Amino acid sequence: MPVQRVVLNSRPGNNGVPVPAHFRLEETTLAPDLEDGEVLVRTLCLSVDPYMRCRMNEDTGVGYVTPWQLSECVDGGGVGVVESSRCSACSEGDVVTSFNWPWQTKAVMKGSALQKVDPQVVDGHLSYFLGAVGITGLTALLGVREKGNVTKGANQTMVVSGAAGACGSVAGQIGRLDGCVRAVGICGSEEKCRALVDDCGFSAAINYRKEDIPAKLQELCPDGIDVYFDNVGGGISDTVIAQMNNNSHVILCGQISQYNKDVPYPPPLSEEIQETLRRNNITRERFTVLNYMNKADAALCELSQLVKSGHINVLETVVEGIEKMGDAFCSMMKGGNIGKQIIKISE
């Protein structure tokens, strides 16, 4: 059976910016017969995510994700449908998902590596299993709940960087729902600013490419900042931390501005910022959603209800075709997407 797949063609190097040529589209064939425990799946949609940049290096720098291997099929979050099965847990027609889905139009996978999902949970929007009702939504909801110390009635202000991305756009909405009186997003275009305010209910948004971030933060956060959901690191985060209140909280979710640099994760802070954290008793705790998977089922159920009821609005950027995987990944790393970057592979 002929299929198409995407392999890692070359590595950008620890200080390199990824380009589409680092990926290569290939034709391959699948064996016609399944072994016991295997299923044949047709890929419906795939996602690309910032954490994947470290998988392009020989060493990811973190223990919970492995590097992609040269000339081997790339993998990540995916959703598909079972076309044939020799696994008792999966039947033909089942919709399934995995965090390690190969970037192939069809694939033979172990049924035990797949999670069966119910399309009704997302009103048929199957890509949501890769975003707001998947690992991305879990990261946003549990990050805010576990590290944000949001308290209803406490007049708290939340700032989110990378706010128009898949995780940030949900995190700001969770913050508002949980009791923050203000949620201010930082993003990279006027279109993204409009989406955050008009579609996601943020109080305001700052375009870091055009606006004076310190001045805008002072204007939009007159009572200071109590919770900072940090997706980007670098100078933007330093600016936010400098305006945070005593006893406030940084949720260290991602550092996308640093992923193309050869620095440890999380990257070291300047002495000045470290002193600000100490002086103002600001907690800055790294959040890794995989440490909280015992809470995943309940959180996914809540996310499903919030999305279906319209309390959380889902932003997506969708492109079609497996040949667009490299382009979509590199665009996402430059902020070309609004919300979750999805690649639609088949119907």
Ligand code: NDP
The other form holds:
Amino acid sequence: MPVQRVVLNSRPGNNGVPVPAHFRLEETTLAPDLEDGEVLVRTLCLSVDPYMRCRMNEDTGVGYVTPWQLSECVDGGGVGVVESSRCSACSEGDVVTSFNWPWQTKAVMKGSALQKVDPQVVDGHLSYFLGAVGITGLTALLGVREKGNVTKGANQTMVVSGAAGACGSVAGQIGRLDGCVRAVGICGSEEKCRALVDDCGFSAAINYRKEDIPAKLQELCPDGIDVYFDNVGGGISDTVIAQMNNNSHVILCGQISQYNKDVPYPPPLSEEIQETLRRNNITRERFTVLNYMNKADAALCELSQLVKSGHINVLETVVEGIEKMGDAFCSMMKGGNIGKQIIKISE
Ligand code: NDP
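Okay, that was the form predicted alone. Show me the form predicted in complex with the ligand next.
What follows is the whole complex; the chain from before opens it.
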């Protein structure tokens, strides 16, 4: 059976910016028969995520993911439907997901590597399993709960960087639901600012490309900043930390502004920022969602209810076609997405 797949064509180098030509679309053929335990799946939608940038390097620099290999099929989060099965746990028509879904229109996978999901949990919006009711929703919810110290009635202000992305847009909404009186987003366009305020209940948003971040933060956070959900690092985060209250908390979720640089993770802070953290007793603990998978089932159930009830509004940018995978990844890395970047592969 002929299928299309995306392979890694070349590496950008640790200090390079990824471009679509680092990926290559190929035709390949699947073996006609399944072995015991195997499942034929049709891919419905795929995810592109910032952590994939380190998989483009020869060495990812982190323990929990391996590098993609040149000329081999790229993989990541995916959702699909079972077309035929020789695995007792999967039947034809089941909707299944995996963190290691090949970027391929159809694939033969081990049934044991797939997780069956119930479309009702997302009211049929299957791409939500890759976003708000999947890993980025979990990251937002558990990041806020585990590291944010949000307390109802405590008059707290939360700031979120990368706020109009998959994690950020949900994190600000969780912050508000959990009791923050203000959630202020920082993001890269006017359209994103409007989406945060009009659709996601953020109190205000700052366009870091156009606006004076320190002045806007002072104006929009009159009682200072108590919780900072940090997706980007670099100069934006230094500016936020400088305005944080005593005994406040940084949720160190990601540092995307540094991902095209050959620096360790998390990237080292300047002496000045370290001194600010010490002087003001600000916690800044690294959060890794994979360390909290024992809490995932309960958290996904809560996210599903919050989405279904309309308490969380989901933002998505959807493009169609496996040939768009490389474009979609590179676009997301430089801010082309509002909410979760999804690639629809088939109906
Ligand atoms: P997003 O949907 O937020 O997409 C990435 C966004 O980052 C872009 O849209 C862009 O928005 C922003 N961005 C890119 N470059 C820069 C820059 N130089 N400065 C500021 N913003 C930039 O991705 P995710 O929600 O999937 O991920 C967000 C963060 O969370 C990432 O750092 C990621 O690594 C991290 N993460 C961490 C996890 C964990 O377990 N700790 C799990 C999942 C994600 P803009 O237009 O605003 O620039």
